[in-house]
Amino acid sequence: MKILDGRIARASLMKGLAARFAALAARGAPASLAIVQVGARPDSTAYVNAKKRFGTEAGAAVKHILLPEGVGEAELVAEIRALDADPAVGGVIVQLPLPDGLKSRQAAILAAVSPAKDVDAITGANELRPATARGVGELLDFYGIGLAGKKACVIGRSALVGAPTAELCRERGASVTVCHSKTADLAKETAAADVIIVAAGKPGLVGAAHVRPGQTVVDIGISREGDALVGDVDAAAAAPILGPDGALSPVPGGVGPMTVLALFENLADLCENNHHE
């Protein structure tokens, strides 16, 4: 079975991007991402210290904002403006999932990021596509995965992941079915596809029942369960029956490293783009 690597893909990638970034640099455009992130949640932190450790390497600059738990939502949407309109800054994003007091409150708070600097392509108003689906189709493409008259099932409706990740399939050709958690059978869904999808958030949700010979499986779930970080897919079930033919991404090391490739390959995009010479 073939693993579908994303820190062998992402590393493939890296040279490529940080050009771009030395060109911005050169051109005196150099690219800065703010992150703005509400409460110390300790997953939050540790997603947002990869990314500036990723930044670093790549050689974009990270501006990390930390705001406390009980921030009100208009200082909050003050902040996230003052970073928008800041030229210095290049994208902003706001670290999710916010504190529960806010959540209501999150549709609101961003789109208080304007299109121009919306690098996570959460207003779907400019012409980026968000971070984890680019990253899927890039780590197909990384090992030559096509999905042209194929059947993908993706497992997972929201509309920062399993949306546009099904969209990403469609534009590729693929006949797409949208499954979630509460499907009635799934394992019949998933086991009439080429290429199933999941991002369901479920660990454990497809297992050896939902899988066959061949197929390519895309976990893009990622949940704690004590100290480790498991997917949505059980890999140990399902591995012996995807077979010599099959491919697997891994969690951790599978999309999660794409996601954040793609995330400052999008910072990349919007800052050539507001840095015409």
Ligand code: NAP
Given for the second form:
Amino acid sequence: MKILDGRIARASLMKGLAARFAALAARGAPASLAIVQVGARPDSTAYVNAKKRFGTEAGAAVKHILLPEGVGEAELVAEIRALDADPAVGGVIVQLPLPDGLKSRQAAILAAVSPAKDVDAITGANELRPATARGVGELLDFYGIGLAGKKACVIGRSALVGAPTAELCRERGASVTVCHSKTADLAKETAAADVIIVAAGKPGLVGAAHVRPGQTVVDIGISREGDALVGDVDAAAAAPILGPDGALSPVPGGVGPMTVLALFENLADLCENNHHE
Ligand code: NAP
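Next, report the structure of the form predicted in complex with the ligand; the form predicted alone has already been given.
Zooming out: every chain and molecule, the one shown earlier first.
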């Protein structure tokens, strides 16, 4: 079975990205990403730190704005607008999830990011693909796995992860089935697919009953079990069935690293678009 190793793929693609950031800096327009975090959830802080580390290594500045859990909507929106209007800032991210008190206002808060700075493609109003879907596409490219003429089963339909990943598969010429919490017989749907992509956040959702030899399985899910990060695939059960012609992305070390890479590729795209000279 082929391991779709996101750390190896990312290390290989890093050089091209670093060259793009170096070229922007040489033109007097260094790339800079602003990440607004509200409250200090440890998992969010870990994601922000991963972005900071990667961005710094790639040659983009990352500014982390940490606001207190109890910040009001008006103050948060004012902070986002100020960053958005700053010509030195190339992209703005609001780290999700927001604290419970602001969750019902999420759409209005995110709307404060303009399409030109929307590196997460959360407004749906620019040309970018959300980072996770872009990262999945690049992981498949790196390992030479095409989608044209294949049957793809995408589990999960969220606006930021499942839906754009299904769209990527469609654009690449796959026949796509989207599954979700109401799907009646998940194993029947996955068994019919050549490529299974799962983004449900349910550890062990895809197990021995869901796979057959030769399939490609991409595991987007990330959940915490004790100190360990686990995906949605029971890899110990699935791997022996997938067999020598199959492929599986591990968690951690599969889609996660590619998502961070893709986020900064989105930033490079925005900075290049916003600085034409
Ligand atoms: P989400 O908004 O909670 O969406 C989960 C989706 O999974 C929903 O569409 C839901 O169906 C579906 N689902 C839930 N239980 C299911 C079940 N038993 N059978 C089939 N489908 C089921 O989560 P998300 O933001 O899309 O994230 C999904 C996972 O990806 C999470 O674990 C998250 O941590 C991870 N993630 C990873 C990366 C990365 O870089 N690797 C990036 C982003 C997210 P309904 O629509 O019917 O509710």
